[in-house]
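Taking the form predicted on its own, here's one chain by itself in structure tokens.
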Amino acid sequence: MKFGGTSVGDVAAFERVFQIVSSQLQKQPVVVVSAMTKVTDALLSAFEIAKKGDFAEAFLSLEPHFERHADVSRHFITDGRPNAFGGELELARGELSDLLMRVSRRSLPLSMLKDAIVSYGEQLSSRLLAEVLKAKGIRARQVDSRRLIVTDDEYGAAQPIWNETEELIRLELGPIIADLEVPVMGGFIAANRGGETTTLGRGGSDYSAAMVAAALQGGELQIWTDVTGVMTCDPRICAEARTIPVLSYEEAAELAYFGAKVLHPKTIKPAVDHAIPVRVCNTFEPDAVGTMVLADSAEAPNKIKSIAHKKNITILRITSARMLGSYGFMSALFQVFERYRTVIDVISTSEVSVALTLDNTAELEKIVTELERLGDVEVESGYAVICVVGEGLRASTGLAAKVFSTIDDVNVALVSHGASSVNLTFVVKEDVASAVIQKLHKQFF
């Protein structure tokens, strides 16, 4: 059971956490969690300001997280008790007091020092949510989860390295569980093999959570956030939009790629390599059903899963005669694009032209200026993508025809279709976007 971090943001969150365990103690859960909210950007804020030279600064822009913890401890564990976390929040503080001033002073690689002061987060929060289990009567552990998951050199990035952490994840929590203990472990953070602290980079609490779901071959891995599951399309464009109950691996990579943050495919990749169910819970609605993602799925009815978008796109056109029966001009195109470390999205090609979209513009100027050797380019902003997303969109007879007569009133800039099997994108102006989405959902919900 992963729980981000706003479902562990104060005294009611912890307390709904305590709850959705304690129903589902029969099923031995590990429960990993996430930085309260606000904190892990606390002390990214609070390394940046070391880094010019203000120490003190820096760690007084830290008090008022520290106290939100104690908050929550005293709530839990009234006077009288014994409370672990009140000196472990104090260590903290002193370890990261130290941290803070090797900051300012540079006397270890910053890299290093960064990852080891935003692992802060997910050690207190992990820590402080085992004390609140033992304060409710539940037999819980806080488990290091640098002694767990075993990592590169990558300060930042790090990439797990798979058969050892595997290992210590049996051998630590193995017995544990065996013993009737509700491990509990921050996400996020993990060691590379000298020991030194090092973190896994965006969803990364997803990624420690599948990988204990896989080296322990869980029966489920549940991620508890703040929404019920992937839904139909963005409900702020369309009320109607509900939640999907089931989708594969590949659909939810899709969508994720669209800006349904519910889940970074990369991050739950190790659950569904070992062939475990993915579920998508609400910490605010634990009773609703969620959206559950396998390694496959089956074809909705209408074979449309779900309607996702983008915003301020730019398209790029690029036309060059010698295209024409010419090899290693797409190869010339996209340096260009690795050159500047610039994504693209969407691309659509014919004998002479190539059309793509970005959305990232920061090195437009740049890209522009080096493309318009290989032929005449065309800027346009102001585009939205449309990704209609769902098992079998390929193989479906007449399909596409249906989704476009739907919108046949819209001026579409761009199309792909076919290159995956789940997914037929295209590109319309921005402004229209909202009617289009309202007018598909509509029509195939």
Ligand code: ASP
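Positions refer to the first chain, counted from 1. Just so we're on the same page, rigid core means the largest C-alpha set that superposes within 1.5 Å between forms. All values derive from a computational prediction rather than experimental measurement. What changes on going to the form predicted together with the named molecule:
- Once both forms are fitted on their core, a CA shift of 2 Å or more is seen for residue 380 between these two forms.
- Superposed on the core, the two forms differ at residue 309: its CA moves 2 Å or more between these two forms.
- Here residue 352 counts as shifted, since its C-alpha moves by at least 2 Å between these two forms after the core is aligned.
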Given for the second form:
Amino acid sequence: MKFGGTSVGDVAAFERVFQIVSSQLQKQPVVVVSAMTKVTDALLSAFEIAKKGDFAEAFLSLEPHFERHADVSRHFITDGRPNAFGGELELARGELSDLLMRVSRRSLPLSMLKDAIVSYGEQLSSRLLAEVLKAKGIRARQVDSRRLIVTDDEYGAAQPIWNETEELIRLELGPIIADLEVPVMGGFIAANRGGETTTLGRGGSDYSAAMVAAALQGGELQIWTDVTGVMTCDPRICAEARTIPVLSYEEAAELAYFGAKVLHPKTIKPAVDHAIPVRVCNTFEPDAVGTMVLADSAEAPNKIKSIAHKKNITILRITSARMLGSYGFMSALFQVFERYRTVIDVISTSEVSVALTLDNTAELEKIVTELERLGDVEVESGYAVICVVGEGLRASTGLAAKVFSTIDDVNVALVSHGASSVNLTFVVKEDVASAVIQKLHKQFF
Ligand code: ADP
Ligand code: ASP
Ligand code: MG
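Right, the form predicted on its own is done, so what does the form predicted together with the named molecule look like?
Below: every chain and molecule of the assembly, starting with the one above.
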């Protein structure tokens, strides 16, 4: 059972989590929890402040968040009873103060310090949740995820080393579960082989939970969040969005990748490999069934199940006469992106040009400089990728026509269709993206 940040935002949220966990104790759950809502952002911003040299200000900015944890702990663990969390919080304060000081002095590599700092969100939430569950009579036990999930050294987006991780999860959690205790661990955080703290990338708690489910061959992976399942589009864009009862793994992966942030893209993989059903459900409406993600799912009557989108997209166009009838050009092009570890999202080619989209532009300048050796390069920012997803989409006739005629007043900058059997992807200017999604939603749902 994975609980996201909004599911552990305050006292009332912790109470809801307790109710949900206690209603499923007979299934012997493992609980994976995100940082309390806004805490990861706050830790990242404290890191940035410290980087500019203002260590004291950085530490001070965290105080309201320490206080939110203390508030929850005071509410559930009444005066006079031993409160292990109080000591943990003091320890975390001291350690964070030391880490932020190191950032301002640059006394260790910054990427390493950043992960160490940001990990306190999940370290604290998992300790707090374990104490709350114990105070309410559940035999819970906090387990440090950094002892279970082993990754490479890519700070900020570490890749788990699966064989070692799988074995450690079984070794560490097996006996606790056998003893009828509920393990409570933080998502998102891990450690490399040298024991240094790493993180799995933003939203990575879903991934942690999927690895635990896979390693233990769990009966089901439950992702508890603040919406009732995966919906026909982001409910923040379109209030009419509805819950999709069943999605295939492939549909869910495409949606997650193209911005439906309710599921982290990598979540899907360990569950697919081990044929574990994934259920996305709402902490605020625990009795609603939510969405089941299964190996296969039936086609929707109109083929379309959901519309995802991702903003802040940059288009690169490379034009070169050298491409004409030659081979090896694409390979040279891709090598540039490989060298700068930059992922391409959508790509489309003609005889002499290639257009592609990026959402990570950290290395853009260097990439463009190298691409200019291959041809003329144009860069345009401020776009959004929109991805229409559904089983049977590629094979159905007239669907693309229906999509594009619905938005015939909008300029489409790039289209990709046919690579996947379940999606049609296109790119429009960011400022019209919400209106495009609302129109399509009205047309198809
Ligand atoms: P958590 O903190 O539980 O991990 P997230 O904020 O990561 O939650 O994901 C939940 C949010 O994802 C929702 O509040 C919703 O705004 C957004 N979202 C985007 N696309 C979709 C979609 N298709 N269906 C449901 N939620 C979506
Ligand atoms: N707390 C982390 C984040 O905000 C991980 C997660 O919530 O899944 O990105
Ligand atoms: Mg999330």
